[in-house]
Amino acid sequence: MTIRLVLLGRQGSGKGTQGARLAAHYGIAHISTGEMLRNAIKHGTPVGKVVKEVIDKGGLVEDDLMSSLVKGRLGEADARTRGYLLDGYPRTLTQAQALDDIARARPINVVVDLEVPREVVAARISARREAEHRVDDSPEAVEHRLSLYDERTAPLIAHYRQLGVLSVVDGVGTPDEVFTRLVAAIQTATGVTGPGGDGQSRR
């Protein structure tokens, strides 16, 4: 089957990093809203020009750009065949019924929830800051990034939930420990075993 995954999780969960190894073990699009506005920004689009006004203020970017954003990106070729991760996208119950809508004729198989506690992403992110000198992690914008989360995307899994296809996998650990639980829920999920959909969907 082709597997149609979205990951959610607070900024410093690692689905940056979990996202593009599941995207290479199940050999689908890795597509991350995140690198999509970076790289906006980077090459100063009139899109990126606006983002990059949003973020340093550590804002969410609006919804009916990023789900235009989206919905052009998942109707390319490799998303269509082959399938895809979702990172950083929905964020909002409304981008979510956005995305219900847009993934209307070949639905999200499985919503998998990358849970890591606020303290525990909040240290991760100032470790990263001091190594990469983000602009976008500055103590101020984390914390209200984090915030908004909490405030906005926690409905999400109540959404997915209702829906039947949320999975929440504790993201705490060593990373070959989170990938591994990461695959078993969505094998759960699905029913596929491995790379290249293996194993019959149940949904």
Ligand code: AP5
Contents of the next structure:
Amino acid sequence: MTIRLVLLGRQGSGKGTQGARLAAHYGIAHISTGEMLRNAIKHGTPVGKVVKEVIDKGGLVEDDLMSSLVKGRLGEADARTRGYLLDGYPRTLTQAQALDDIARARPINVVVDLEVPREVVAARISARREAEHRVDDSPEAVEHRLSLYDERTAPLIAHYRQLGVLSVVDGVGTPDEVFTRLVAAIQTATGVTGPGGDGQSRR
Ligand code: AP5
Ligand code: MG
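Same protein, different state: after the form predicted alone, show the form predicted together with this ligand.
Below is the whole assembly, all chains and molecules, this chain first.
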């Protein structure tokens, strides 16, 4: 079967780190909306100009704009045929509803919540600040981003639990330990163990 996965988790929980590894492991597209937006800003595109200020302050970009960007990306050949991992979308219930529509023909088959406490992610992000110089890694923007997560994104955990597609994975530990847990959880949820959708399909 083809994996279509949503990776949920606080800012700094390791969505980017693990998203890249999982996408390589399964041979699927890693779609990070944060990376898409940072690239748009870097290249000075019309979208980049609209979103720069919101992102730098740690706010959330408008739902309609995000959903249309994701709709376009999921319509590309690689995502349609090989499957994908969404990192950073959906982040609001409105986006989750939009994704239900976008993916109606080929639904999401697993949603993973990468669970890492607030104190741990705050420490990881301040360590990253030196290396990557993300404007939204300033202490003020990080505080705002983490509050928005609790208010707007955390409710998606209950939403996907109710739909019966949620797996919760402990994201504290070394990147290798977390990766091993993720692969095990994805196998339990989908029956897929590696590239090409081998293993028994259960959904
Ligand atoms: P986005 O780029 O998605 O940022 P984020 O959600 O804030 O998450 P991060 O990228 O900070 O963390 P991560 O979970 O990817 O962790 P990482 O692997 O880097 O979004 C940026 C902005 O774009 C948003 O604030 C918003 O403005 C906008 N946006 C994007 N999508 C949107 C949407 N759908 N709707 C509205 N607006 C949207 O890890 C963090 C650090 O920890 C790294 O340095 C890493 O090396 C380290 N690390 C990772 N794993 C471990 C480990 N196991 N142990 C120790 N360190 C680790
Ligand atoms: Mg990221």
